[in-house]
Structure formats: structure tokens, C-alpha cells
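Take a look at this single chain, the form predicted on its own, given in C-alpha cells.
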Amino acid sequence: MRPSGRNLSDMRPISIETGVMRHAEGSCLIRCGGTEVLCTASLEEKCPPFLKGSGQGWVTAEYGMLPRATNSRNKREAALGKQSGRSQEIQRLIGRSLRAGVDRRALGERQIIIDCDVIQADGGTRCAAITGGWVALRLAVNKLMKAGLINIDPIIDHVAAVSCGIYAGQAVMDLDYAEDSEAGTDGNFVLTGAGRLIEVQMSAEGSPFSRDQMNQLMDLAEAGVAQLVAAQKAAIA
């Protein structure tokens, strides 16, 4: 039995509320159970210097957690004078994942920055940030197209992510913190709406896992991302 009482293949309740930030070109608040992440997209009409003259745009991300997003207060990274290695790793993952779903030449020489701020953490924050970040990105691109600044939709497909792992010897989907902290295997799966893989992060936190278990987790991830994509579609409809 999972601590939450969910079945092995059950996701936590998902909600995506759009238009939550007045000034951002795209924004949403995504809730996955007890995890809540505020995602905003900001448009800059210039690309990074390394892309100048290339005809290609760029999508990047920043990630952070509020001090009381967890059960005890964390110091603000700004107060410490540097980002943690964890934050840097996660925001690079978010950026890589979202770029995989974008035709950067169709975007033109401009940059969209996705900010992901964790309001409340209960496991799967990076997955929620990717899923919500795509919605914010989609809304920002919609504004570009409506304004006539681009003629071809640069977004190739949906991008969403879900965590799956081995908990108490069983393959489970969408780990919350109680499961994540005790999981024998922890994995994050980033897929497109068409079910194609973008990135898989997996590690054995306890004992090594088998190829069969890996396949079970992949099956769960495909089903979970399908549900997340449905939530994305409903949010931007």
C-alpha cells in the first residue's frame, strides 16, 4: 500500500491554472498533489550572443524554491550568493526538455525564458516545472503568433514529465515526498506528446534494478505523460 493510498499506477490530482501573472507573456500555476509550481514565460526580442546571426532562437529556464516550500526553512540562494548545484542541474534539465519541443529557427532570433518557482514541494518538482513550463511557453508563443511576429508555429509537440520509481519493491507512478525519500529506484521521464523520449534520469537509491523493472517504469511513464498532456490541452483550450 502506498502512503497516500493510491494504486500503483495512479497519478496525484493535477490542475493547471493559466494567466496567473499579469505581466508575463505566458504563465500558469501547476498543482500535482501537494506540489505547486509557478511557471512564467518572458519574451526577449534578442537571442543570446552565441546565436547572433544564426537565425535561431533560444529557450532557457531558471528554477528556484521558496524558503518554506519544504517542511523546514531553506535559505534563499540569493542570500547565499550562489545557486545550489541542484538548482542549476534542474534548470538545465527544464531548458533542454523544452527546447526539444521547439523549432528554434521558426522562433527567430529571440529568447523565451521560463521561470519555475516552487511554492510548495511534495516530490516531483522538476517534473511539474517541465509540464507547467511548457504551458507557459505555449501561451507566450501564442501571443507572438497573434501579434504577427512569427508566421510558423515553432512548437513541435507537447513536452511533459513524470516521476516513476520502485517503492517497497513495486513500480509506482508519480512519487510524492514520502515515497521519493524511501524509493529503492528513482526516475524522471521527459516525453513528447507523441510518446517519444527526451530524457530519462534514473538511479538506484537502494538496490540495483532490473531491465524488467525499467520496462515497467517506462510503461507507467508513458501513461502518466499522456494524462499530463491531456491536462495541458485542457489548460490552453
Contents of the next structure:
Number of protein chains: 6
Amino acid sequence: MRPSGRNLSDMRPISIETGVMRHAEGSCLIRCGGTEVLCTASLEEKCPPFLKGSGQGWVTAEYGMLPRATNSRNKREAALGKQSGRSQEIQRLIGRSLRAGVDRRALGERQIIIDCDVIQADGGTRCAAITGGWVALRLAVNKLMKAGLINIDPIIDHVAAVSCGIYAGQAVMDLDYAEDSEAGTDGNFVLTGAGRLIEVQMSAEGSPFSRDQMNQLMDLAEAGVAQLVAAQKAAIA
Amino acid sequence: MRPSGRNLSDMRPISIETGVMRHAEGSCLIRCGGTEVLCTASLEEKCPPFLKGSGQGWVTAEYGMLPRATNSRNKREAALGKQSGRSQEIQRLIGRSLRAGVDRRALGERQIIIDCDVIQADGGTRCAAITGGWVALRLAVNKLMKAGLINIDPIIDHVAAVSCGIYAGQAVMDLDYAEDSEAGTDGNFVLTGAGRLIEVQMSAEGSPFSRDQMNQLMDLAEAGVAQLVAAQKAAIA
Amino acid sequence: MRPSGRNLSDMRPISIETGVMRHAEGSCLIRCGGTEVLCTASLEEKCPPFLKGSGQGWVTAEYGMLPRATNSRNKREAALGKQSGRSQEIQRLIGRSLRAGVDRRALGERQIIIDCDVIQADGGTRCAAITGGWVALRLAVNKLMKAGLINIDPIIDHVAAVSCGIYAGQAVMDLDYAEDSEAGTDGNFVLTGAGRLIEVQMSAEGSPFSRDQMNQLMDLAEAGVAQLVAAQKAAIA
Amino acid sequence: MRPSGRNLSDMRPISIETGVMRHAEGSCLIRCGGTEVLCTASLEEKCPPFLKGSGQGWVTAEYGMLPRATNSRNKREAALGKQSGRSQEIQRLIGRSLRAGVDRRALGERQIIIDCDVIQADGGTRCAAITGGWVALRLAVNKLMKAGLINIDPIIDHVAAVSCGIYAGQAVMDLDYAEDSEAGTDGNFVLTGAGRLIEVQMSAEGSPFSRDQMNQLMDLAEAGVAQLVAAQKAAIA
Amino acid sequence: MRPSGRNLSDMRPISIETGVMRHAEGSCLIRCGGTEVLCTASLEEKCPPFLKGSGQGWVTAEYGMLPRATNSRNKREAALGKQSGRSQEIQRLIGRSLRAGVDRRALGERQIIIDCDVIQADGGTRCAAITGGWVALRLAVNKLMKAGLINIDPIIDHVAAVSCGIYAGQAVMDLDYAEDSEAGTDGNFVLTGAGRLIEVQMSAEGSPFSRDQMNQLMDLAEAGVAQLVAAQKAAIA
Amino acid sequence: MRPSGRNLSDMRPISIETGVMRHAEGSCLIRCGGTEVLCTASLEEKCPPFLKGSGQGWVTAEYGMLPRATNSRNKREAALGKQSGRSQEIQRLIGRSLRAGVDRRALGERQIIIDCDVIQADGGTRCAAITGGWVALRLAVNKLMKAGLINIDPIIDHVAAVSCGIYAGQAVMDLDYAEDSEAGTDGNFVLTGAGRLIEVQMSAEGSPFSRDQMNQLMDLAEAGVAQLVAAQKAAIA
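For comparison with the form predicted on its own, provide the form predicted together with another copy of the chain.
Zooming out: every chain and molecule, the one shown earlier first.
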């Protein structure tokens, strides 16, 4: 019944390749089915002005998509002269989600910028960006710790995300583009390694949904994120 | 225990004054405690280009805040030369939420633009904008129907929204600014008059939250929206 | 003969409601007939860079209009990505006019920003903004003096403004939109409480005008501003 | 008493050199003392969209200043990414003033754009732009008439402008930069060849001014514009 | 003597992987040493407005660089709100170079947009973009021909580019970043498969250069482009 | 055979008038046939941030064109809200070329900005801007030296530029617009007074060119720049 032939609770194949960028303090290329996102962590040894003197650091994110990541070419945001509302919304979500897994006091007055650039898109790019962004962040923090610049690990737990939705009336795991564009309800779920919730966003694209459906999506999300966290662990091992 | 002295499940006083704008096809000033949002509906007798020939209409929203709606003055977005990411995210949410309560085919090829301008802010402005925006939309559609331009009511159900969150460890209804800025978890819930879900957004500002907490917030939201829908009904009566 | 039935030298009803904004150091809602402008004064305890070390303060203004303040919706300037030439011209006029009534040395090195947001427009918005802006400024300065931050009152005199024009060949007081859009000549007059001139702007929209007509408009303006100053006095009493 | 040694009612030497631009339909370089403005008229054989089908044409203006037209270099507006509020205000004034001297119905559905670029600035650039802009417009219209594209002369009368002000307590003609930057009151006056008023703008830079002073400035302006109109006549002869 | 240990006339290893993007009509990832550029060709079945009715098509290019392609992170152009002058200059060069190898009449009234996104940068990104961009273009045109949409091959010859420069006083082939940042003279050479010249750009970064040095760089460029053309042939075989 | 009737190796008449701008530290109006560029040098007694503490100065350039410098009016870049890619590319070239003739250490930590504004365009504007820009720079540096602010002349040699191209199959000197728009190959050559090369840019607009043609263009350029340098010498004498 799913366009890809997957079972309702099947995720797409996940792969996380680390160290793909020579210059970045941390990097990975994450693939979730046909979605590919390049995530890099850039360390800056000063925090944003609003945190000066606070003893706390900052983690933020930027999100972009190559013009031909999608079926028909999107105009280049740099050429248009601004990031779309969608891009801004996504990068705010990524930054907020990753910060929720970080002890910013332990990080100290420095900033880590996570760039998430979608090379190819087949649904779930923001979730892949969060899952891959966490890996890039983890690798950059490892470098900081190895260099003795920080002593207490500022990363509290894994952070990973999956999208689930109501497709053809049924709750399905890890929507691809074909499903996403048809889904009645679409949700993004950001959870910790321990299965606690960081961000829940559910949206009725067609008709409203019930609490029961919401709970089915939550169940799927918990199972999906567990698999993503396992993939993160394997990647950074 | 709440800064305002309210009980955990108390909403702030709601008032919805309709017909406050002489020119708009529909308008109201909604007050939720210290939050005041002016909502207007503007009817355009043509739909956006991407719907031309589809037989369907469109409902969209724009959100703004007066510079001194808040305790310290915010820079005017028009002077800065762009809407903030936050404003864009909010107006996308308002538009999406209101569209979920509309049969766009029954609306026909026309567009209704809902402007939500925050006059004063004390938390919950996006929720007040959705609740008040629906009233403005309802009034504009009434006008269309009275004029015989449409025959079938395109409004399927009420749409209203409330924010709830975990404050000082407890689930509380209808966060005001003092609570919102301290809340560990903050959620926005958009529901229909029938209590079905349109949009659920929960975000851990501090530590992650549990499914149990999530359910408590959902329970509060259902109760809160019921009160808002009653206020909408009274306003348009 | 006037669309509103007013006599040639009649102003529209004026009302100035103060203290309408909880956060601002000074605020009022001014209504001149169907025109409503919300004016707030925001105090900043530092002056703009070009005055640093000069011992002088600054008063400046920003002007905006809600999209549906007018009969047909105007595009939101923040969404367009810039203030129109008209908005900029008006806010420059408001700032210049209010500064002409202030001893900037007595104000000291601080800045007061006057935001004038048009809620509803029926002609004369820039004049209402000046008249109401002065009230907001006055209230903010009162606060500064009460707090002992300044000792000498930096406000030299009232500042108020009225528009007059040649409508259907005759000089008329306080143009409303119906008149303004038809007027052959349109003037804005900013005067002090003592009746001295701060700014005079007359513009032939249709055919040029004579010095005689100019003098008739000046006479009306003097009478109109006197009434506005009386309304200001009543409002701040 | 004037920095330049001029008498109170003396204008600076005026020169208007026509035909200075090879491509433009009309052009002149106007010099008023040390102020030099290059004015060109560009004809477009279609009117702006809002006039389509109206049978009327349009005259509009754009204003710019070379970065080093002034004593210290100004940032290039194109590099800054926008025209300043001052530039926009000036070009709106130029366009409005020139349109007041044109029968737009006789012009027909075409547009003439007047570009006024300040090569060197020594006060009074907007007035020189209006006076020179009218000459460029006149020459372009002559071309249209010679070509038989229009039969009735759409130019009703000359349009010229001068700035006068209160300097060191006295009304003086044609302010240069040294006077302008010190003037207590500064006015720009746009008149027709017949001496009727198109635009009057007076502004108290320091203390407010009286109606008596206003009348003195008006008297000067009438005398000054008469000289400018004579110079225009000589230039186009 | 070269930082990389290469001989003066050695190129870096070249690899061109085709078909790396699922959606694009043509694509490749080109690697020249540590420089990696992703090139995609997007076909649009309409030409730009200025060619409408001309019977000719268009080839254009856009260039971007991931923020962390370089040693220290560059600000994202989309977030800055504009493409840098450098990016615009490069994309104009790429477009011009590729068009020089295309018979735009044979292409017909359609447009091919070549996006060149630098994933990692180690000098020579614009040259890699041209060489890889041609491969993407070739593949997209192949598709058009296979589909029978065009009959005559619009591609006249290969187009490829290499940078050569004077490093430490000697002419060297294919500058990497370490050399480029120290080079006294830096040149970019775009040639056809037949060895004819499309674009030659030489620039003295330090002291001026001689015609003799220019000829040495030209000799290197001819040899280098021959190798690149061979790599292109292998890639599309 | 050339539209202007010139011989293949004839330049257009050159004139360089210095001291044309009252305020600038150096200025000239350069005319190359029908091309007229106003060049000014503005001295700033501080260098750009990236050179602070380096002991070195900076020379940079900005380029603009009056809207009606050309046959049909171009939109004003300031009104469009950005400089075109072409303008940015040209001003980068001018700045780079002039810096190549300057010992930035001898200049000291100050900046000279060269503004090049095209008053009329008939081909070769960037070359005229470089040639005239050098004169403005020379005059500004003379002033610095006369004032004793610098002791060692930071100007190493003349810098001048000419465009040559393949027109109707033959190499021709100093292209005018009629030739430039038809030329198969178009080159810009920046040389020193001693005839060494600073910048060489050749571009095949139509079919690719040969090394032999390239050498013919280089020969012409050497001869042309020698004449321009002579004109520079005469101008500053």
C-alpha cells in the first residue's frame, strides 16, 4: 500500500558517513532513503554577543537545499536575496532541537554552527538534518574534549528525529516524498536517546486528526528514533 | 504558584470585540489577558496564481507586532527590511491552521487574507491570532454568503488555539509572558470546535518532556479550546 | 458641500486617549474623525552615535500603517522588504516636527522614539501622528522628570498639525479622505502652541494655487491647531 | 554678512547648458553657483500600468548624487542596496512638481522619466533638479511634437524652484551649503512661469518662524523663480 | 618546491563521477585534487524572455559554495541576503564559457541552467565548475537528443578550464589553494577540445608579469585542458 | 571597414581634464571618443578593518553608470536595490588593477576610494575608468605627499587600460560600442607604464579565438596603453 512497498512501521535504509569534509570540526553525510544531507559543525571560539560574560555557549544551525535537490529546480535562495520562510523555520527547529541536548554551561563561551545542506531530497530533510547534525556536533565536541578545551562533556544525550504521518488513513513511519505530499497528517518528532521528547510538531494537511491517531504516530516515532540513535552510535563508534 | 495567581487550569479572561475596523470584510480585536491582537479579513476576488483554474480558493495570513507591544521596543520589521524568521513561522502556522477549517472548493476562486497585528503582547500571541483570525474569517465569509456570492458555507468548523506548558514542573493552561519565558516546555495547540486536532507543537525549552506530560498538556488544551470556541460563538452571535 | 456635511472651517471630532499601552513610557490613541493613530514613546538611555559626547539628546519617529487601515488592503511593508518612500517621508516629517519643540540639550544624551501606527485611515494620518506623537512624548518626558533624571523641562511648547486644502475651489479645514483624494491643493501645517510655524507643506495636486489661497489655508491652520492644542492639554491634564 | 558676500536677495549665477547627453531625448547641465545637476529626459512609449487605457501619460523623476559630490564622501546608494529616505523624498517632489506643469491627457499614454544626478553639491540641489529637469522635459516634448507624435503641447507653463531661508535672522535668497547648514528656517518653493504656486515647503530647523517671515521668503521666491524662468527661456531658445 | 610536491606541469588527480543526482537532466561530481564541485544541468522548456521568438536557446550558470567548503566558515550567501561579487563574477564566467561551446540555434527555444555548488574548495573551483558543468550539460543534451526533441547536436566542442600561475617565480600548472593564495600571477584559461581559446583571464596579484610569462602560462593551460578533455571523454563514455 | 572609419590600430581621441570636482582629493573627467567617465579619489585616514595594524593601506574602487549614459535607459541600480553583477565585476577589476601599481606599505594605513561614474558610454568604460582612475589616484597621492603625510611615493608606475578585439575577423584597437556589440572576441588589457601586464581578459563572444589572434590583440594593447600613458603624463604635468 505504501508507494515504496515498505511496511507501515518500516524506516528507509539509513547511512551516516562521517568525516566527509576536510575542514569542518565535525561532519557527516546522512542518507535516509533518497534523502541526502551534508552536515558540518563549525567551531567558533566566541559566543554570540547576547551570551558574552554568561559563561554559556551556543549551538545554532543553518539549513539550505541545492537548487536541483528536488524534482523540479528551486530558485537559489542566495540569488533570490533571502532565505524562504520554510528554510528559516527549519533551521530554527534544528538549532532548538540540538540545543535541547546540550549543557551550554559545560560548553563554555564558544559557538558551534551546524550547517545542514540538502544534496538530494526525498522527504524528511529536516529530520535527517537533525539526526545528522547531532553527529557533526558530537564529533566537533569530541575534538574540543580531546584538545582539553573542555573537561565535562556538554552533550547530555543523543538527539534524533523522524517524520511520521497519516497516509491513506494509516499511521506510517518515515514518510518519503511521495507519501508526504499526499499525507493527511504530517508530524516531525525529535527525541533524545532516552526516548524523551524534545519537539513534537503535528499538522493536519487535510482533515483534522484524533488523539488516537496522534498516539499512533508517537508510538512509531519512538520506535523510529531508537533505530536512528543506533545508527548514530554506529557512526561515531 | 503561578505569577498571576491563576489555578493551573485557568485561562485568562477572553474578550472578542467584532467589527472594530471600518473597511475590512471581517475584523475583531481579541484580548486574552494582557495580549491584544487586531485581526482583519480582506477579501480578494481572485485567487493566487497557483490555483488559477482549480476551482479552489485560498486563505492566508500575515502576522506583525507593533514595535512597542512588548516591554522593550523591538525594531520595526519594515525598517529592518524583512520579517523575522519568527514572524514568518507564525504567519505560516496561522494560515495553515485556518485553511484546515475551510472547504476551499466551496470558497471558490477567491482569496481571504487574515492580518493579525499584535497591539500588546503578554504571551500567546500566535494562539490569540488564530482564535481571532477565525472570527474575522467567519465574518467575511458571512458577508460573502449574504451577498449570494457563495451558497455552501466553506467554513467546516471553528478553529481556535491555546498555549499550554510545563511551568515550575506542572502543566498549566494558557501561558502568559512571565510563565512562557520560564517554561520548561511550551506547546501550541490548534483544535476544531469538535475537539479534533489541527496542529500540535510542543517544544522543550529546558529539559525534554515525557509522553505523560504531553498528555496532560493535551488535556488542558482540549478544555481551553472549548472555552475559546464558546467565546467565538458569543462574539459572532 | 463637503462630503461629510461639515462647514468649511469645521474640524472633525478629536479624541486623545492616553496610557493605552502598558509597556510604553508614553502612549495615546488619537482619533480625528475616522482616522485612528496609536502613538507610543519609547525611551532609550543612550543617544544615537552621531551625538555621543555632545550633551544633546534625540527625538525620532517611525510611521506605519496596518495593511487594512484603508479601503483596499495595502501590502505589508515588512513583507515587501522595505518602507515605502511615502512612509519614510512621513516619519522624517514627524521626527523633524517634534524635535523643533524640544530643547535637546535639556533632554540630555538619551533618545525618545515615537512610533506612530495608523490603525484606521481617513485622511490626515501624518497630522494626527504629529499631534498624538507629541502627547506620547510629553508623557514620557513627564516620567523622566518625575524620576528626577532631568530637571529642566526639555519640551518648549506644544506641537500639533492639521491638514487643510482647496476642495471644490474653497479652502477647507481638516481634510478627510474623500476630500483629500479630490483636493486641488493639499497642505500640512505644523505649529506650536504659541501659533508659530514649524513646518508648512503645500502641494498643488491639480492646478497651481495663489498666494491668496495659501493665506486662507494658513488662517484655517492656525485656528485648527489651536483646537488640537486644547485637546492635547485636556488629554495630559 | 552672507558667507558668499551676496546681497540678501541675490541669486547665485545660473547656467543651463542643453544637449549635453548624446542619447537622451532631452538633457541639460544646470549650474547654480557651485551646484551642478545633470538632468536627462528619457521617453518611453508606454505609460505605467496604473494608467493603461486612461488616455493619460506620466512624468516621473529619479534623483541621485555622485558619492563625492559633497565635501566628505557619501556611501554609494547602489552599494548600500537602497535609496535613502532623503533621495526618495526629493525625487517624489521633483516628479510631483513637474507633473503639475503638464497636461497628462495631451501627453498621451507615454512616460517621460527625468533623471537628476547631482555632480557637485553646494546647496539647493533639489531646486536645481526641478529647474533643470523642466528644461530636459521641455526638450523631450519638443522632439515628440516635431516628430508629430503629439499635436497639442502638453506643457502648460514653466516650472522652476528656488530655496530661500532665514539665515542669521534675515530672509535670504537661494541658500548655498554654508547658509543651508546654519539656516534657522529653510524653504523650497516651486512656482510656474506665471508665478503661481506648485509646492511650498518650509521647515524650522532651529526655532519656529512667523507668518511674517514666511511672507518674506515667499516674496524672495517669486523674484528668484522669475530669474530662473528667464534662464530656462534663454536655454531653450 | 610546490607545497604538494607536484612537478611544475603536473595537474592534480581528476575524477568525474556522472549521474550523481537523481532528479537532474545531467549531473556530475568533479574532483580536482581537494576541490569538489557538484554540477547539475536543469532543463527548462522555455527560454528567457529576451530570446522569445528568436529561435535560439540559452545556457546559464549559477555558482555557490557550501559555508564550510573552506578552512574557515564563510557566511551563507542566502542568509546574508545576496550573492557576493565574487560568486556573481564566477557564475557569469561559467555561463559565458559554456555558451561559447553551444550552437544556441540548434538548441532551440529552451534553457539549460547549470548549477555548480562547491562542496569542498582547494583552489581552482571556477575551473572545475566549468569542466564539470560541461559534462552535466553534455548529459542533459544527450537526453534531449535521445528524446528526439532536438536533431542536430548543439554542442560544438568540449569546454574545459584550468588555472595556472606564477608561483615562487615559476609558471605552475593547476594551482591549489596553498599556491593560489601566494601566487604572484594567477590565470584562468578556458579552452575548447580543439585547443582554441574561449576565455583568458590573467591577473597580477603581486608584481606585474611579462608577455613571456604569459606565454608560459598559456602553454601549460593548453596541456592541462587536454588532460581535462580526456577526463571528460572518459566520464561520458 | 570600422564603423567609425578608423584604421585598425587607431585609438579614439583621448582627453583627460583634471581637477573637475571641487571636493575630491583628486579627480578627472576622461573622454575616450564618446565615452565619458568622471573619476574621483577620496582619501580616508583609516584603512579597512582587515588591514588594521598591518602598516599597509588600501586602494579600492566603485563603478556606476548614469541611467541614461546609454542609448536606452538602464534602471538605476540604487532604485533596484543592488549593483548588477556587471558593475561589481568591473569595480573589482578597477580596484585590483590600481592596487597592482601601488606600494601599499608606502601608502600607510589609509584608504583611497576611486569612484568611477560613467556619464556617457560608447564602449570601453571599464578601461577608461582604470586610466582615469589612475590619474585621480595620482593627484590624491600628490596631495598627501605635498602635505608631508607620506614621504616615499607609493605609486610605482602608471596603470592604464585599453580594450581590443576581433571585429569582422580582424584585430582592432580600442573598440567602440558599435564594434564591441558585434565583436567575436573582446579583450581588456591593463598594463603599466613600463609595458608590463597587470590584467589580461579575453573572451570569445562568438567563436573561440587562436593564440595568434591573442598575440595580435596583445600587440595592439601595448601600443594603445603607451598612448594612454602619454595622455596621463600630459594631464598631470
